[in-house]
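Let's start with one chain on its own, the form predicted alone, as structure tokens.
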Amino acid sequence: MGWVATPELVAATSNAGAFGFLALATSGPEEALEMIEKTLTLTNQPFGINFHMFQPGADQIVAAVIKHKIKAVSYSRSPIAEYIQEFKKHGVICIPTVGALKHALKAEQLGADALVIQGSEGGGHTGSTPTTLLLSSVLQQVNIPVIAAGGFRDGAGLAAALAWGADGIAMGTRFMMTQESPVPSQTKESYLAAGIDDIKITKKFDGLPHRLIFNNYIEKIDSSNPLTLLWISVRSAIKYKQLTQSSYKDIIKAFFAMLKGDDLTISQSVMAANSPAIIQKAMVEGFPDEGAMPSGQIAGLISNLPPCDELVKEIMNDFNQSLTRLEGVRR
């Protein structure tokens, strides 16, 4: 959700009663504390921020959580023990975000008040167990909260899940597809305009599985061939210095704690630079046709762009409906 979780969206979606998460692992960070700042101002309301706790200035943010008093924290990759014993110190909620069981076994190892289990249905980095079987096989060797993602978007898979024993869903591609939400609205209409399977996993794009919306640019990258794929990562890792602000020694940290984290080749991080230039082409100047759009399968199903507090009002209302239809099951 990076450039997509803006102080906007997260502020909207939190005020309507959901509970938001500020995206900054695309931020450099200055821009980070900008953003975390300016959420304070847009609503009164708890929210987190999610990072990746390698990228540059992370211990800027890790103290602008806590000033703040944020709520809580999610990420994912490479996770670093220091900053995790930090926030629970300070009351701070960690929630990380897992795509396999043994990445669920060593978040709660390491801290985790709850987890984000996401799915291969779900957007960006993904699994490749179906939410449903991965949700069920965490659930029987954790003893921490998991909240289910991947796949979601109105209140009946809220209670879906809730059967299955989640104490809750996570949703990303639902509400990047409100009127709040920055992305522009060429982007947004190739998001309506996808089918669910147009809809799919490469790990071409930057050497993680990533699920994203097949274009024609995305086409190409998945038929590339590894020199043509490095070219393409050498370019987007200098304009991602140049997005984030960062030195070439942060760029390099970076990628040895991808390296070092997340069982990649030397190959796969230097491609792992590919990512944030060429979705922003996408996700912020607008031009869907040449970048990456990141989406879960259910962006094929969803064809409105309600704003946040019609669309809470809506989960909740399908929500007490499949619990009413299931009461009348039970008779």
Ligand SMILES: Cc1cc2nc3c(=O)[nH]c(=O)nc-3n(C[C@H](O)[C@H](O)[C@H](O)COP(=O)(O)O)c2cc1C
Contents of the next structure:
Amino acid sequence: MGWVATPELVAATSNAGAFGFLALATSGPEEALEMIEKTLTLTNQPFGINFHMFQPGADQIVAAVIKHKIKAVSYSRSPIAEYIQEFKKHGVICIPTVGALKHALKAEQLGADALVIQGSEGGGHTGSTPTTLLLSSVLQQVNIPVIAAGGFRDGAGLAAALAWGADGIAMGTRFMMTQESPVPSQTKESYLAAGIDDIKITKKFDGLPHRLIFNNYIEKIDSSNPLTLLWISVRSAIKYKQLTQSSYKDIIKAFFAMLKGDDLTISQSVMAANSPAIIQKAMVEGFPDEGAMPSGQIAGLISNLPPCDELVKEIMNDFNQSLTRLEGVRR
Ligand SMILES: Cc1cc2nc3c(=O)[nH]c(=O)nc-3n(C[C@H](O)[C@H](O)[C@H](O)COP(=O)(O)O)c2cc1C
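The form predicted together with the named molecule, contrasted with the form predicted alone above:
Entire complex below, previous chain first.
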């Protein structure tokens, strides 16, 4: 989770007995390397990293993963076969996240060792197929382990996913809503207050289907016509240019890259170019009403912010209770 899965949260997750993935897709190469080294100082348990194979400095990240013997890598859009081969040669486990059956098949063909399938309930960029249906359809067609994601928070969900045929579950939103998560408390309060129906998908924010908490800012973007959207986009681009101290050249460069690469409209491209700064406004700076909050719908069912070790213990207790309940059903 970009800006959320920091060394502290990842180490706390792995130290608790789960498996954390460090978010590097939102970092430059130098910061990414520092984050890997920092995590290594905070845990001796295995953890993985998440990055985009097309991001600037990907070569350096791949080299650092191999050098530090990082256990696993996670990636999604535009995987690069050469990097995957390099990882496999060095025993790094490749676990891409996919949101559609066709992407699962492609990922297996490219050499994935396991898959995380993220159903549409999941937070951040997401697909349109619900977790249960995506899981069933992928399980029928692939021969590698499949981890279910999208809508999980507890041991009952883990038992259900295993019963469905999955090999495990992955959770984003649940771990974002913990003590060790770096998200500012005002923003965590907005997650606690959100109901299931407040967490919806829009394509107007950055051009890709993105599941977010619909605050007034996102409502306005989602209901805007193309002209108003263009106006909001330009205004936020100027505002965020000042905030991030980036140059007009940087913003225009990002804008043209999006326009060309992702088949977006002009206003979506302007918005996509400054969406990282809008997300940071809520997730890093602590202004939930003025920023974007990526979230799984499961936030609507989460009402506490436990430390990671308590959370993992509770999930496992709940899992064992679920199994006992199921034993009772069988008798
Ligand atoms: C705040 C937030 C940021 C995320 N950022 C990323 C990311 O940078 N890379 C990625 O592969 N997935 C990202 N995701 C998706 C999660 O890795 C995970 O697949 C998803 O949260 C699972 O669904 P859940 O939220 O219902 O647990 C993000 C999710 C959230 C909530």
